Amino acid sequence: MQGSFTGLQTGIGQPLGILDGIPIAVKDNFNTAGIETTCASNMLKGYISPYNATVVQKLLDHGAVLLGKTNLDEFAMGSGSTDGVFGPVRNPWSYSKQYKEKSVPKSHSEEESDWVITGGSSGGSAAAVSSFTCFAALGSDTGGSTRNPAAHCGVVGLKPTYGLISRHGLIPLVNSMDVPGILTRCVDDAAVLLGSLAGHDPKDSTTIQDDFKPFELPNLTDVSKLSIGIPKEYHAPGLSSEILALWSKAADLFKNAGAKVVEVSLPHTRYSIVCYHVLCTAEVASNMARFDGLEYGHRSDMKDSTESMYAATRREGFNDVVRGRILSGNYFLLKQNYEKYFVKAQKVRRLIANDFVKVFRSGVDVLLTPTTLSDAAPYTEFIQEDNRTRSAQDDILTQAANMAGLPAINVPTALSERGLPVGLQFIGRSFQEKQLLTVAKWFEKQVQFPVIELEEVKRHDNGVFQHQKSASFS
């Protein structure tokens, strides 16, 4: 187990909560009493909220340290933790063994912009894992944003079932959408805090009405009886022939070991990407308009007429992305073209939902795939492109699994050639975490992935962590 922080806990002759003492990393969207929340954007710097994001009571009311808010995409928007107000996410794996020992010797100054990025948007969160920084973070998950950092930087990453944990002080990106995503170093640790964080919350309508009761995952011996899925159409332009092998050798795995393989079809995945667009961009309108100056974050100084002022703040507080975006979702918006582009993706999304829906009654149980398309890109090639091409690409694995509101975890599984980290995606039924969770758990026992080997820890590290090597694939 990769520093799991089941162990870590000792007590003074009093009962401890489930994360006493274990020290917790936030995204910086969460709401924290007392603790600015700026969405890494200039609209709301300085803005410190009354209240606590739900999921940040519970963590604390558990025992857990809030070790501090981490940084992202501006209001979560893109896949490289690359354009928040505060600079990019550096991939901590940037700097491990693995990864020198297969770069090209370079001068100083070359090394120095040979850094790859986390993924996003939740990039801080997943880099305070990989680092060792933290034992586990938040992070949100609207298109991927928690499961892709996580498959870069070599982390479990997992966006429960929509409705079971609570949005409430989750700032919003697409209200249909958004979930808490949960950044542990392994699937029990995942688990662990899935059970602290789950159940009805009377502040958000849209969570589950029954408790949730925390479970322990078993120890899978026997995968003779799952039905593991892999959906052909997952098969996505641009995927690497890396990862395309390793999706394979997975799919092997589990037939090796017993289990059911199929081929299964999703045949209204080609059209996800264009669907999410329109309905991300069409949300993201709608929740941008609150941020006008007049009630909190940032007010410009512009003092000719009240909608002057409005346009000069929102032009100052938010970045191109963001404007971009709500641009893009006003035009949707309009009357002359709601039936036509917002109207008819939500059809197309129920039909994307369905196609899970009639596999999942065909017998299967969980779904195998690729997380991303490659390995971390490194800084300097990945913002050649703009934010809006960068996220179709990163999300078109991963977006599904939120249009249909289903649990979904990346596994981190290989180091890619270049000695980054690779993972893969499991997704599950609709409120069946247990299950997911305890294929995944299954999975990363067989794959080994390899501990982060940065040069500082292993000074200082006295045998705490074990660097295990990459058995079945490496």
The other form holds:
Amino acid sequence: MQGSFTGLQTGIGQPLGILDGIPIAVKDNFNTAGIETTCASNMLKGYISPYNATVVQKLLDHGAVLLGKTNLDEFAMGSGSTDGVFGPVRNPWSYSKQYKEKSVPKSHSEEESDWVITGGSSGGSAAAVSSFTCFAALGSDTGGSTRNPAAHCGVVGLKPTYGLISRHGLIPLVNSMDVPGILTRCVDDAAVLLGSLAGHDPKDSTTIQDDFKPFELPNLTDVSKLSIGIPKEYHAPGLSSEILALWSKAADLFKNAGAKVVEVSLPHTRYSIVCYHVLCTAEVASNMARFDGLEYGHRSDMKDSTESMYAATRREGFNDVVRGRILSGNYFLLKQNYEKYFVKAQKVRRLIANDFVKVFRSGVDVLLTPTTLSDAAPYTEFIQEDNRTRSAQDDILTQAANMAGLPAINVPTALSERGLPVGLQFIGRSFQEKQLLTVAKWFEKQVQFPVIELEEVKRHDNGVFQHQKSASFS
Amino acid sequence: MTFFFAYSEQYHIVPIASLLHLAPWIPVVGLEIHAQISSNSKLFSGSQVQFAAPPNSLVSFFDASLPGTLPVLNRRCVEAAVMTGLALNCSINKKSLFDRKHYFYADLPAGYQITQQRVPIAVNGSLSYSLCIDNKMSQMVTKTVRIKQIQLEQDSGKSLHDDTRCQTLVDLNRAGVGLMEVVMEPDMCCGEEAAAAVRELQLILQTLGSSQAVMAEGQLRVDANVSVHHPGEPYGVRTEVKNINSIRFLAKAVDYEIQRQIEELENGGTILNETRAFDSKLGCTVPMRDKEGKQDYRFMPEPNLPPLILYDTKSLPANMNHQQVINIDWIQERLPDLPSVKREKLVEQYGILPEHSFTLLNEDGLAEFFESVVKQTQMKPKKVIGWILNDLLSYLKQHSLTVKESPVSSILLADLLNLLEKKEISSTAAKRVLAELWKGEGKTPLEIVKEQKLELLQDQKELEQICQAVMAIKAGNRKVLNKLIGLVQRKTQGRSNPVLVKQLLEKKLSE
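The form predicted together with the partner chain is what I need now, so please give it after the form predicted on its own.
Below, the chain from earlier opens the complete complex, with every other chain and molecule after it.
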């Protein structure tokens, strides 16, 4: 734990801010001064940043206690939190009473390999919030990296509008899509964190010019003025029947409460995966160029020449996923390919974003979609497919919001037949976080998502758990 | 290149190639000039900009490309580029973009340079410059070179190779300093033209204050693209000459490269599209070890910087915070007089020769010095210019001093010229006083005149006596008159009024 003191601890007698004394975890791709920042990569193992990311600084300024840094896929490239140098993140729900009860009794060794993934890449942050390790956590979201693990771990995951929260100090994946994400146990908490983090940052030229006014969420009683859009393209191949059913149930919920529910079309969304692949790898190739072993990070012992040192450093420092993306990104950026791939992908991105503009212009307030295709896969099953295939599948429902820069939130909705969390996603208008969160809060209240029951933890550390539980849910 | 023979070998062997030699070669020279922007801080970070600071003492987290850092555009650098663009008659792009140019090099920590490849801040300008024909100052011609574009970009750090210990040392002080890359179209045809164009650009930058443009300190770096071709034929294969660190060397490098290419082609060789370095010691260009053959820079839009939007008075949004916007018209209105205008004004106002106006502007502060002297003396500017260009300038050159370092201030020089103008001293005496003034002992010209008894002798009786004495020694014909005057001068330590002496002597001789 970091040696920061809260206002109450320092004897000031007054809270430093709204987060005074609140334990918060931070994904390990945000810079933290004096504390290792690794991106779960050999390249940055042992790297101690001299500065705090703007969001980390804001948390500390508001009195939050930095509880720890959380695991992720190497450089946030992945959708399982299984591809980091420190190993995979286990989903706390793997050890819940709810999951155990539903799974067929197995031998101990089988049971051991039965644990499910968190989703990713902010899996560590989602697991930390889901397991009551901390109150809230920061993730990052480039193609769904906050919402996907939030869905799998049964927590709220908010991806704010691009430009609303500073990226300064977030080690980039795709600069034009990265957004710091917020993981909490309820929508109100997400609003509180958003209020502490959002607004202009002179160190990030892509942030909004204006200051952000924090808000409290109203308790919506009447949804009759709302128009909820159901984009038909999100009925994607591979969507589990369970989630499909849950999705229509949620739509009915709004309809029955008097809201207008309309089917809408986002025709270009189906190109988003391939488009994302080009744009993402291109920026990755560029962003990763700085890791050459000279100024910081891993440096190979290879001393034949500067070039051979670069090559060895990067081979040793990056995993296959990162190296693969660098390779394809550089290919797309070659002079002969640039127009054919990169420029075309940018045009498609514009089309995807325009789809949303049109839908919102037609009077839709918020879009309702599934967050993931299914509930969390067991680790052993998940790693049967390579990272690229997995990311392409898993990002399919979340990525378009990043392409368009729109705010989106995962709200835990129900447990699957296997006793694992399933969430739904709301996508809102640009910078209309208040509206988005208000709707999400209403929905959260309706669905009454169950609390995780951690049997193992209960057995070992009953007292602490009870205390936390009462603190959070009284 | 193969030789084709016009006649069979037993007759006259005249290769066509040599017949072609009769057709003249046309050299084509284009320039890429990097001017370091004069600003307190770097283009995208708050680090200070300073020449010769201790290594790696001016490096921010961004300059060292620490993960997670982002660029923040420096307003001053944008203004400097706009000023320069306007001074070079460019159209300023109201919206320009930043791009990443990728290559691995030890002094480029991010692995890419942020530059303006697609839409630069200024385009389509021109620069007029003058040069003298056959080195005669009185025969000047004015030429124009088109400016393709001006782009804002980051400077790289510096690599120092220690060959004995087999290591490279990297200094990032320069990494991220703002540069303006000025691209001149291939409108020049010799070293002298290239040198004159760069010199004029340098003066403009210094006048604007957008760059200190001192080549020796690397604030102005010139790469020359050189090719040769025959009239009516397409441009030849060009080479890029780098490592040119003075204007004199630029002329030499370009001329050498033109000559080398002509000789190469005439000897049946070919020109490679390569980068060559100018070796100032050997006075020639040599192929540079290319970093890794042909580079693909994999350009990509810089995603962390929004488009750079500039306004003019018409497009300026009413409720915009003025701190946050740059108004092109506002900058245009405040542009100082450019060197060409200053020269015209000097010629017009003081009646000096055009070539003198060039000399005046060629030294930093000399025109101001001249004007200041003119203001403080009754002497005609046309006469003052001689003292400035012959006496002051040659003294400064001899002692490698700048105008600002001159031990003789404009006030002192004006005082001296006033004494001369009021005929209180002769011009010979004035030069002696000036020689005394150079010592910088803090004496005024008048004090020196008095101390050394250099006043012009006006007393007729005294002069008559001297002349009598001279006459006594030498009586004779009118041809020795000048010698006599010289004698009188020697006798009077140059203090006698030569006109008066001449009159007296003539009178004596006619007696």
